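So this first bit is one chain, no partners, the form predicted on its own, shown in structure tokens.
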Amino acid sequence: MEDLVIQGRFILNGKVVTGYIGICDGKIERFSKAPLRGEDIIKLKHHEILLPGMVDVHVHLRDFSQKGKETVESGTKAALHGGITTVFDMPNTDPPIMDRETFRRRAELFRRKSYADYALGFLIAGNCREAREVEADFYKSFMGASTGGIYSRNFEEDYSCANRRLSVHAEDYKLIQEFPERPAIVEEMAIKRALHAAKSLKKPLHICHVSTAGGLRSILDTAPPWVSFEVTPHHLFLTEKDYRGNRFLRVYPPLRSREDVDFLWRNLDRIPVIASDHAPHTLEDKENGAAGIPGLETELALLLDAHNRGLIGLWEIVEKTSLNPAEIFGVRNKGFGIGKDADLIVVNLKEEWVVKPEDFYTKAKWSPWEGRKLKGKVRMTLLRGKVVMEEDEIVGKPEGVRINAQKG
């Protein structure tokens, strides 16, 4: 007898099936068309479907001296609320995670405060010796200044220091000085440089928030197989026209032209990962020009709404937000299969709701989509077989654990 049985529709290997999922000791034990016996049973309702929890590989959770923007507690609650069960914590914090002691402090903070499972990042910018002293779950490098202002002055050297996959913010620091509004060439030239380094070093690389047609074209045409990349919802659903006159939509890299956005959509089948780049700021910070958009609690909802409009398949969403991120970053216990962690979300595909940031768990009580009606909503989130969010309410205490990432 299973600890928990979930009965209803779920998506498996690209197909929507109706049946039962048996869960024991926090793991998926079996899929069955025949009824299963369990100590507890969750029966899905009409229009509800079970999906694997999301693995968001690009999340800024602030904390440390920036608790007013976000904390590990508020941010991981927001993640569960949005259907995200694993977050990758970006290390450009204040202070930045660039030495063994700060990394240790970050690990202890997550151990005590995280409601979601998590991966810990380490920032590399001229600190190779320190980078080799820690075993981070992933590494991060900025080719040009972004939030925090720290960037890599010798990207190739810093890239060579990473013990695991390096996530790179690809904007050229010299071109930023020449073109502070960061037009497409700033990203495109940085991506070309990153790809050249990847071919030379033959080390795993992940290119963050690709936003331009030229940048994506370079990746699709020339990237070696050990290079992965992501796009964000805001670069898929907003354009530079939305940004004009609205400082709250300042983000790095910037929102792009309609032609760029259309190119991303035309090549969506070749984009392996969608990640939020959740970047919370206070309203005052945004008024003063801070770059970043909060996204944990709208990422999946926007994709479900796009699915309802025929823009993206449900299996595509599962692949790009859960299965591919787990595989690319070597997180063997995440995904959706026998023996995997029972990180699951129940979504109502037909429920319509209005985005109200005041109801979010993130401390960033604003959103580009405020007042927007979306179709598709997360109703329940399970982490390792335990219900942790139901009907917009976080259930239980912080029990997130650090992922078991493999090298590569």
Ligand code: DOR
Contents of the next structure:
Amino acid sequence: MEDLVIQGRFILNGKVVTGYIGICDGKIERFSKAPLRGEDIIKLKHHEILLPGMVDVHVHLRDFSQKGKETVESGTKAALHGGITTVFDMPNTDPPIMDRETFRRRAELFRRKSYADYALGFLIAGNCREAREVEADFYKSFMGASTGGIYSRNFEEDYSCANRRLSVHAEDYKLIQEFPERPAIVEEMAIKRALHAAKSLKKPLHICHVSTAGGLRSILDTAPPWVSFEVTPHHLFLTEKDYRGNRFLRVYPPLRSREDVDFLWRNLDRIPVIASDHAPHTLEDKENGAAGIPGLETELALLLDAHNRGLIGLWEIVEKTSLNPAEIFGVRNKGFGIGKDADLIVVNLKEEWVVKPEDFYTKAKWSPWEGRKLKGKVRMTLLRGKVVMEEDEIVGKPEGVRINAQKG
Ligand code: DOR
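Show the form predicted together with the named molecule, please, because up to now only the form predicted on its own has appeared in this conversation.
Now the complete complex, all chains and molecules, led by this one.
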């Protein structure tokens, strides 16, 4: 007898199948074609399909002295609403997470307030000793200043002191001074430098939000196997033309040309990870030039909408938003398979809805896709076998736990 049985369509190893998933003690216990008995049963409806919860490796949750922008509570509720069950917390907070005591405070804050499971990040910029002392789930470095203003003067040295995979924001600080609008060259040169460092240091590296054709080409042509990378929904679904009409779309790296965006799409099958880079700011801060786009509650819907338009396969979505990020960052208990945490989402592939930021849980009450009709919606989210979001309502509690990571 299972604790919970889910009956309906799901996707397994690339194929859509109809059957039963048995869940015990919060973990996936079996997949079956034949009926399973359970204390509880969830039956999927027509047009619904079950997918693994998303593992989002790039999320800015603010809190600390920036509760007006986002809190761990509001941000992790937004994650569950958008089908994301694990968030990677970015450390460019105020104060930044660069020392043991702040890291300890962050861990405590998440333990009390997080509705989703989480990985904790640590910022490295000239603080090697502290970085070595802390067992973070991943490390972060900025090669050029972004929100928070902290960046690495010596990227190679900072990279060398990460205990686990280093996520890098690749924009060159010297070129930013020369070209404040951050044209493609700013990213391309930083990616080249990061790849060069990766080849000599031979340590796991993850290049964040690749946005340019040139940057992506260098990675595809020359990156060693220990280098992973991501693209974001805003760099896939918006271009610099949108930015010209709307200064709310300021983001680092900036939105790019149609040619760059097309290049990302043409090479989608070689892009391992899609991550939201959810970067919430207040409306006032956006008016004053803050960079960043909120994305937790639109990411999956945009991808499902693209799927409905024939642009991306469902299995590709699953790989890039769940399986690959879990694997790359060494998150043993996440992904989709027997023995994994039952972090699952039920999506309706055909439901049409209109993006209304006022209905979102994030405190960033705006979205580049406001007013856009999207086809595809998350109806239910389960975290370790418990329903935590249903029909837009968060029904879970702040019971998120830290991931079980191995060296990734
Ligand atoms: O536009 C951005 N906003 N890019 C980043 O790298 C950071 C982010 C933020 O934290 O606001």
